[in-house]
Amino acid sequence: MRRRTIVFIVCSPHARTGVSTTARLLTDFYLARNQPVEGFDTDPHEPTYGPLFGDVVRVIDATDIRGQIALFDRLLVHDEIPKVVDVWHRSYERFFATVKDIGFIEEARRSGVEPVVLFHADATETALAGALALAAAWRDQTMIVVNNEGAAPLGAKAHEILARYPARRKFVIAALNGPIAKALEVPGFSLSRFLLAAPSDMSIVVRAGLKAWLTPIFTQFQNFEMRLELEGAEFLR
């Protein structure tokens, strides 16, 4: 039996709560494994998953119907390779505006392909809001909400947050202090090499810090990645 073709969509309705972290994590996940993947970047104007990453990730305009067709004519390739698109806060209600007018979920699921919604939550009801609404338009969309605690925070109350949003299942981005986190910005650092082989100037604290940081990280997305395996498997409908 074919695997079927996981598209992850990437989002928030808001800026800095960590969408192009999770996009970046989820192409090294599996560049890492050797894996082919491929990028979308639709933030036009100041990319940043898009230049990390040359060939693997292209950048376009998702408001622009020539950015939309390069996009989703893509997305709709049933081939087993996993799709990751970051979308930018600015672009993310006519990205969706542009799912429900064309039909995008229903004829994914006829073709083969897996849509997963990663939400990235932060403690505003605009955030919750946002969920709901696409959680109602799709109901049978897999939506699993991404906590990010660096980048969006929800405190004390983060339980009580998460436990509002319409999704099943989590991922975790634990928070990265400062000297460690400074490594992800030098230009051209990759973390799937990083895996393979550190840089040999890199200290042995920072080296330490990414690999436990990454760890749980890249076991929540092979579990998640294993559990939709077995819930497309034939004997189990």
The other form holds:
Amino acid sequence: MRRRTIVFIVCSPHARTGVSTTARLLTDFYLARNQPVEGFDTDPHEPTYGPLFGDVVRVIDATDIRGQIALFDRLLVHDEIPKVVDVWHRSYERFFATVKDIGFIEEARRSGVEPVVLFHADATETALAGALALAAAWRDQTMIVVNNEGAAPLGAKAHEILARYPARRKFVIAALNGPIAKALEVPGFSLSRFLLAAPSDMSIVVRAGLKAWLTPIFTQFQNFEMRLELEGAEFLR
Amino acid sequence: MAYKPSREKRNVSSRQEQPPVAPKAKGASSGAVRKMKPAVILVGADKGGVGKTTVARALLDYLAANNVLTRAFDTETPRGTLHRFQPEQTSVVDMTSPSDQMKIIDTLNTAEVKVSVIDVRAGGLGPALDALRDTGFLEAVKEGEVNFILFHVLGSSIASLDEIGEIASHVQDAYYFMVKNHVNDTTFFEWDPLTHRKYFEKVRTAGEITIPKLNEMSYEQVEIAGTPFSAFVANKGMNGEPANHSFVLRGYVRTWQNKIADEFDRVELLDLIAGRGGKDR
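Pass me the form predicted in complex with its partner chain as well; I've looked at the form predicted alone already.
The next block holds the full complex; its first chain is the one shown before.
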């Protein structure tokens, strides 16, 4: 049975909600398993996700038609290679307008490609309205609400806020404390390489902290991937 | 996935999949189709570069998508642009030549295809209307023997309004639409309401149709492909062979076609063609 090609659309209408972190984590999740993956960073001005991965992630301008062709035509190729799109908050509106204009979601379904929207929650009503608008436009679209507790903490009302989002599933990215978070910012630091072989000069505390942080995140990704495969399994139909 | 594009019911690129048929007359059931009056749609303007042929092509795609059998005439002799894109259904004719006039008008009643689209060459709208008057076609329209629809494609300048006065006398019995074509320009001259009214007093119109803008790259790629818009959207070449057009560009063209179809639906074009229009003659 041929697997569906997953396209993760990692997005938020607002800055600093952890979108690029999630895109990075997903990419490293696949690379750490020696699985091919392709990423797209839609911030052509100050890309943060793209430069972390060299050739694996392309920086494109989704507001330009040439950039749209480079992005969407590639996303529609059913080759079983997961794709990760980091939707820059400034191109969020235009990105989804294009998705609608060109009928991307419908064509993806026809092509064996499974778009998955990873919507990053924050405490604002506009973020919630954005998620509701996407859910209304594409009712059966798989949407996962992502709660990055470090970048966009929801506080004591987290459960109430998340319950209002139109998503059946959620990913929680826990907050990282200072020294461990700094390790992520070291130029050239790769989470996937760290998982395969942690640098010998790295503090044991930082190593343990990073692994403790990554494990539940990657478990959530793995669970989701398995669930998606089970849902698509023909022998269960 | 439940997102439904606005034109889900009508697949604008379905012309290759379903055989076109003539539109049903009013009140006709599937078993009893009333003999339909011929209909002529003239697409013209008095100057070039306003996108007449683009409008004619979009119109032919719309009619095909709605299963309306259509023949087309291109008056840009000797080699027509419309003929280049839709060669199978288009004949190149000279509207001022009696033999070509016979080819169009004398066959209106006898041809199996009852809907004719005439793409009038730049500067040829006045002479074409004169020819239609001289051949008795306009008289036949007046008698209700033929449905006549005129798409007057307007440019973005005030000069376009002068044309309206010149053709007013020819179109009293036609469904006369003014077509604002934005396809190849970014800004459209917005007419001053007073000036607008002054000119429009001269002619009774059936309404205005707006052709939205299509981005340059998509338009250019369809030009290069040399196919109807619907074939481009269906990712096919001139002879129906699979093509390799960008999905993004095809998506933009499809959305653009859908918006045009919404405009044609709004003015109930299919009803007018089938003689179900409510306009008093």
